[in-house]
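In structure tokens, the next block holds one chain alone, the form predicted alone.
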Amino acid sequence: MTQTRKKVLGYGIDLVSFSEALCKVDDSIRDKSGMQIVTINPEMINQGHAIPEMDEILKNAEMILPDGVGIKIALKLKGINQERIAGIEFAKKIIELCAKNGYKIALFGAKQEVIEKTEENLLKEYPELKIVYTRNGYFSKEEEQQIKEDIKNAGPDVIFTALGAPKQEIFNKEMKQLLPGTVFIGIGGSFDVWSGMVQRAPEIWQKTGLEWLYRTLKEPQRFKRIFPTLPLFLIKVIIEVISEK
């Protein structure tokens, strides 16, 4: 399957359907080729411009999926009608894939009570799921190396890392050097939702691409993260589109 990418402000984004992306993940697990998956949004592009290590990750990750609605709008401005692939939904489908095929997974990140409830809920939903490693995301620099060794020894096929960007992407990049045949995906606050401690936006908000607005209304502290990031991002994209003509 040929991989097609379109650059937005210097970073390539995969132009794939949800099912095509999932097939690529399955192929990677089966042939042990390994991959780092980034579900990109405008904030992460800003991080790439500001943080050299994040810049390297966004330029070299094997799969970069258009998660944020801002990315979908940016691609639309470039004449591309690409479906948004929500990271939380894509990660859940990978969980389902792993349960069905007997792939081993690791869950890393979030608070202790959140990760415990996430594991419990996933095993209720998928009794056959093989979870070989679970740990919260609070650790010292001294503990980090032992965590990496423990994950390596557990030998998961897929690692779901919920540390928030860019920390989770940097951790995944470092772990990929220890487990080159493993699939890594950063999933932000997905464990909070899977644990049942945070509710996702109603489906109508999700389908219209306004889940970010719903979450901002529910959590006003997120406002500073969204604004002015999203408007400035779109202005930069418009300037880039004009310069490309």
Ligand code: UDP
The other form holds:
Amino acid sequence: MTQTRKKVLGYGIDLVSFSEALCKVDDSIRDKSGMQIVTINPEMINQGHAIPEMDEILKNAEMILPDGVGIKIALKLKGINQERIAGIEFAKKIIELCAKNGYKIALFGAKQEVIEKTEENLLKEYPELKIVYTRNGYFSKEEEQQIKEDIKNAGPDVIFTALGAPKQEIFNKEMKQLLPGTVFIGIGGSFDVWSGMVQRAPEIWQKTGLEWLYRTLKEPQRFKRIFPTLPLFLIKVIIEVISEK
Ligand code: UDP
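To test you: the structure above is the form predicted alone. What is the structure of the form predicted together with the named molecule?
What follows is the whole complex; the chain from before opens it.
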């Protein structure tokens, strides 16, 4: 796949527009080339530095999209004006694409009532959507093998995995070995939003790139995930930019 990537703290990030990225997903589904999509943020870059499996995933995933506002700022510090591609919006467009083209999808992750409501809402919005597998994201090591078998047998074109990072990325990477022609995307808390159980930030917070701040104010337990991650990340990027000069 020809694409422009820019490295931030060791990991290449695709410099693509939302619509270009969506076209690539469509191509991959059509020609069954398979791809793992990661919508990257500073926390995941930290995980890459700390967890060898995540490091490998971030170095090898076919598509790494700039999700977090921290990534947008990092690219800006490197002189690149890149639009932010919010994972939840991108995933929703893939759902729409699948509904329109009859592609089969699997929904995996979140709590039972969340995944049930998500399925119901998606089918209400896209009655033609072919959902071939749904399961909540709470399972034991023993159940994991069965889940993989079941997903394989269901044969989806796209798998939406919502287990939080890095669990969802690791699952997707392992699952891709069983279904190499499938598109995988890790989508964090998207089912919580699609189920209607969690509200996204009002548009003004989304547009200004401050959705993370809104979520942190609403769920203060997120505070320690953002701080000191974001400021430290930006300091490291500034040091990297200076050393590249
Ligand atoms: N989750 C899951 N299984 C787990 C841990 C988490 O299914 O073992 C789900 C959780 O219910 C939530 C999502 O994974 O729906 C993670 O959401 P979070 O808000 O942490 O992700 P983010 O969007 O911040 O990456």
